[in-house]
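In structure tokens, one chain follows: the form predicted alone.
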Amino acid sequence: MPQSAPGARGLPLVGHLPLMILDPTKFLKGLTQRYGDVASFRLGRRPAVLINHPELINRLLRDRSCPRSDESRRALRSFLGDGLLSLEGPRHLRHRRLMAPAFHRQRIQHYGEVMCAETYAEIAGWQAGPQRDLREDMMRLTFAIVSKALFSTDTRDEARDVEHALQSILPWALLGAALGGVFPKLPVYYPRGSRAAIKRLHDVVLKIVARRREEGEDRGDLLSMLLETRDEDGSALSDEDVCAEALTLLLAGHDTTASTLTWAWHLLSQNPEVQDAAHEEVRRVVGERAITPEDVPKLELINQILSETLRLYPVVWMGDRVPDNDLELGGYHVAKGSSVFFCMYVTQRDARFFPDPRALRPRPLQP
């Protein structure tokens, strides 16, 4: 049998949990620097392993006997409900199958048109000179886009309320996921304000769902598709399931996209030569007309800038799996039930895989 991975012993009872809570990227990077691509540590009494090589991560993600941990899914379920991000197994596959029609080519084309229209509406009032809070601008823009694509409604004025709600919810959800490694039965704790924010988000979406069911009109948005789709046995998603998936899409399409765009603006501001090349590409491909979804594949440099932004500042920067059986990773034995972590933030800044890993290097501009 292969030997266990090298690693650190940690503190009694809690192991390395304090380091994972206080500064996880620093701790995980230190593990890889000291012990290599497979390093062991502990979260409470549970053994844990960090893998830091693309081939190992790819193998882990393709292994269906390695689902996400109960703790991470329970943390997501605590504020999203039973949606794609919090389900595993047959229920996850059923939801994926029922949601697939919402992402057919024709629907994607429509969502792209919504993105273009909302973007032009947002920047119409921008002027050269004054400083702008681009994080706030991007949050407002992405919320307007996802609201129109999801619900066919203009909820631009509610963007700040949703941002504040997520800011009060997410830290407690992440803490609950981390503490679950030590106290598996401990429910995720939310203070009163965060509990009120969760209830407010669910109430708003459930009211919209109930109204749309009563109207019975297909508006061409994601909500219409979620309400109309049927499984092979004729069953549909319940209102609670639709609410969970709508909130999942709201989170995935709002905060994460806004963060990526904000980091992209930051990187461009620090790399004027890349910014100039991006402007030139848009002038060459689009000219003076309005951009359309058909232009996106032709904007090679823009796509590379976004890929580099996600490499340097991944919005989902860490993941975990818990193998149902013993397995071997990188020549080391990983026991059934261990927590296996991978940290995109660390791997994607590894000089073995990306030369000059901290710099913005879109491929079309590389020497």
The other form holds:
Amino acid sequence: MPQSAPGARGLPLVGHLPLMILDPTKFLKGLTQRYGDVASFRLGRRPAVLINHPELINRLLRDRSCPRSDESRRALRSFLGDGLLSLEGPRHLRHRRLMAPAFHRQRIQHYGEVMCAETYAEIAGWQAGPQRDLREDMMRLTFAIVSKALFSTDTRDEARDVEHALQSILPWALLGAALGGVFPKLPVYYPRGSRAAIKRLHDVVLKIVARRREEGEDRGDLLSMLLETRDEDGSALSDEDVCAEALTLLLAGHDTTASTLTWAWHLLSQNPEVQDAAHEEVRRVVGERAITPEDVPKLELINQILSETLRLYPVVWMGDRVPDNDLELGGYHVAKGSSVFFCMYVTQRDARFFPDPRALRPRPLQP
Ligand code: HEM
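What about the form predicted in complex with protoporphyrin IX containing FE (HEM), after the form predicted alone?
Time for the whole complex; same chain goes first.
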């Protein structure tokens, strides 16, 4: 039988939990530097393994007997409810099946048109000269896009409220996920302000759902689909499930894209020669007319810049899985029930896989 991965024991009782909470990327990077691509550590009493090789990560993610950990799902459930990000098993599959039509090719084409229209609406008021808070701009823009594309509603006014709510909720949810490794029964703690923020977040979505129910109209968007959809046995999603999925998509769809775009602007500001080349590409492919979704695949350099942005600043920068059975990974034995972590932030800055890893280097995308 293969041996266990090399690694560190950590402190009594808590193991490496304090390091994972205080500075996770520094801790995880140090672990791979010291022990290699498969390194063991401990979160409380639970054995944990960090893998740091694309092939191992790929294998883990394709393995259906390795679901996401209860802790990370419980933390998400504590403020999102039972949506795609927090469900596993048959309920996850059911929701995936019911929501799949919203992500068919022709719907994506429609979302592309919404993205173009909303972007032109956003920049219409911009002027050269004054400084802008691009993070705020991008949050407003992506929130408007997700709301329009998925709920056919304009929520620009609510964007700032949602952003503030998330800022006060996410640190506690992350802490709850980390502590869950040591105290699996401990509920995720939120101070009063964050509990109020969770309520505000739910109110935003409830308002959107209530508005649609009042209108009683099928707009052909995700929300109509969630409200109308039926299983083979005729059963529908409950109101709670509809809200959880709407909230999940609102969060998953706008914070991720806003952060990625903000980092892309940052990288371009630091790399003027790449910025010039990107402008040149837009002039060549689009010229003076309005941009359309059909232009996107032709904007090769811009696609490469976004890919590099996701490499250098991955907004989802860590993930974990918990194998249902004993596994062999990279020649090491991983016991069932261990937490297996992968950290995109560390792996994507590894010079073995990306030469000159800290630099913005647009490179051909793999098909
Ligand atoms: C830059 C943009 C984005 C990034 C980097 C990103 C990243 C990710 C990652 C890494 C996961 C897998 C998490 C795991 O299994 O551990 C995920 C799941 C998910 N994402 Fe995104 N995402 C982005 C944009 C979006 C958008 C625009 C939407 C929807 C409008 C979305 C909806 C979801 C949903 C629903 C899931 C859960 C899927 C499932 O478990 O069935 N994401 N995302």
